[in-house]
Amino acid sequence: METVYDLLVILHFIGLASLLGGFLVQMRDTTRVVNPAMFHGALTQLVTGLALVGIGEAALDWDFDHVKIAIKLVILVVITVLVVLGRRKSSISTATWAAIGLLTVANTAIAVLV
């Protein structure tokens, strides 16, 4: 089980590289869009996130920090919902666009920091 929790681990660090990839390749940009990058990242962290707690929780007995997991999760939500509605506009504010990143900055020193 520890081989797919470590496969589900390269995953999320794939969902990060894409969102946060999705965000930087805007940075010269002066219309701002939420690309299929951001979206499928957003998504592909969420579902890794759950499955990694879920598995270390049930089959590997690991103790998770339940405060540190809970604010990463709705700090991602928070991206998540950001993501989806911005990605039915043709483009999105400066404000929303930043939000997006510097959440998921926030999320990652949360991750590594805390």
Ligand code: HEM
Second form
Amino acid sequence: METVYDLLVILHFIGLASLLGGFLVQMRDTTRVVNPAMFHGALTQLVTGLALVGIGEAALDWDFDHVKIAIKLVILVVITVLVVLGRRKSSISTATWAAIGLLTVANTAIAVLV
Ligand code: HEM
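Output the form predicted in complex with ligand HEM next; the form predicted on its own has already been displayed.
Every component of the complex follows; first up is the chain already shown.
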């Protein structure tokens, strides 16, 4: 089961790369959108994050920091709402685009530093 867990961690990194990459490639654009990389990256983070906690606690008997996980989950829910709502529009505001990127970086910092 540890192999499955490790594979999910790799997918978690791919989801981060997709979400942040989709944000970063628009740095110099004047019209910003929610691109497929951002949408699929956010969903990947949600699915792999929940699966990591589930497998870690249920099958591997590990104890996660639940406050840290809860904060990351709330931040990702906000990102996902912005991404899902923005995906239906032809463009999103710079503020919405920046919020998606900054919240993604915030979750990365919480994951590594806390
Ligand atoms: C935008 C959203 C997210 C980003 C950018 C993100 C980023 C990261 C990063 C960079 C790591 C590696 C930390 C390290 O090894 O030091 C990590 C690990 C982890 N993340 Fe996330 N994460 C996100 C969302 C979530 C969510 C929503 C959950 C759970 C509901 C979650 C659960 C976990 C778990 C359990 C680990 C530990 C993996 C391990 O080291 O064994 N993540 N995350």
